[in-house]
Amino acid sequence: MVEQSEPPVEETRLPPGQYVPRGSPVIHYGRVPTFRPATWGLQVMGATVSGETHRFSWERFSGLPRTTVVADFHCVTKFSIMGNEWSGVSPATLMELAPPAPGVGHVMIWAEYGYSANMRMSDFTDPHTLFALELDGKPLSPERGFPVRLVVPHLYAWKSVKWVRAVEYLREDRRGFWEERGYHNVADPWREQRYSYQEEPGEGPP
């Protein structure tokens, strides 16, 4: 009788498609901004229940209670980054602070340069996912996103946004940076939605 052993961990937690490299690759869109913490800031706008923005400097937004989540990182390129510990604030935390209206089904998260990634509240509010201002225990490097960056790990990474300034409550959906260039308005890894034109009825904005 010949014994079956039991696949890798990473291979029973690989989405379809998707491959561990060597090394933790990173890929970005434009350069890498400066940051300037007297006058950095970060926005919580749109849809508000108060109908205000809210302001949050860097001191007050990085003295904000902390959480730890241990999660996988699934690109959209195909490789997946395993067991990464990210640290940083719960957008449950964000949104005790700065509430959203009823009717908010969707957030916008903004970005350096104009750069954004929409996604439903749903997602947003999910236990794993969390505004990072850590990873692996030291501060995320300029490249991965500092100082703070939105991870998302059920969701492909072009969602985890870098260097995010801003999240915008929205009542109706709307296509963020790479939705408007072709890319799936949901970007569920397991699903390998990569592309607009697998979206299925009712999974992205008319």
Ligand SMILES: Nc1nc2c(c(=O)[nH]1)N[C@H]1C(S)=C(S)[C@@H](COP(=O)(O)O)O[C@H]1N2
Second form
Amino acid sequence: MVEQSEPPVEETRLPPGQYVPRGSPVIHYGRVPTFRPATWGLQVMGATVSGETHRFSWERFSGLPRTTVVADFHCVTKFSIMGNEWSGVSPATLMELAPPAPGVGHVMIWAEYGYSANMRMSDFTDPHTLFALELDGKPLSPERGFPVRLVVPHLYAWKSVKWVRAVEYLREDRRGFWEERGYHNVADPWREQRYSYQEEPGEGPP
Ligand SMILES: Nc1nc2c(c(=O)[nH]1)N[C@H]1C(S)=C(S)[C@@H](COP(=O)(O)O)O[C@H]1N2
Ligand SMILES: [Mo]
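Please move on to the form predicted together with this ligand, as the form predicted on its own is already shown.
Zooming out: every chain and molecule, the one shown earlier first.
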């Protein structure tokens, strides 16, 4: 008899081509940044309704009301991490305090060291999207994005930007770090939107 390290996952819960590995792989490009609460800030910039950039200090951001989302997480390299319990600040909360101008259809999420990922406003405001500060009841570990990462569980995980520092409201869509390097602009794992050559008209910037 074959021993199984993880309980089997119902096939319908895994998007096509994905598998559940042992443990929880950590993956990112570049170094893990150091968090300095006194200088840390999260900016909401670009096409805000007032035209001004909003800056949230650590004290203010970490004091915003929190919600919890339980979701699976799908990396384009084909591993999935199932049943993560994320807790943090909903994009809706941030958008109430720093609203976008009319006509904003996309956002760019920026991290330390210039990593970025773009998404449609509808993906950003999806009820499962969250600025996570905690995973499974504990603050994020440094390599998982401490102090704040975006979690967009319904898109491939490169859109779940760790070490977030800014949200940029876009009137016109623009490609982020991996989207510029051959990955799909939308990135829906259920439709296996892995690579930019699979994009249909209207799924990418002109
Ligand atoms: N800032 C930043 N965020 C990032 C990345 C990165 O390189 N830099 N990599 C992405 C990719 S490709 C994946 S699969 C997930 C991995 O998250 P994990 O390390 O928590 O498993 O983080 C995403 N967020
Ligand atoms: Mo990934």
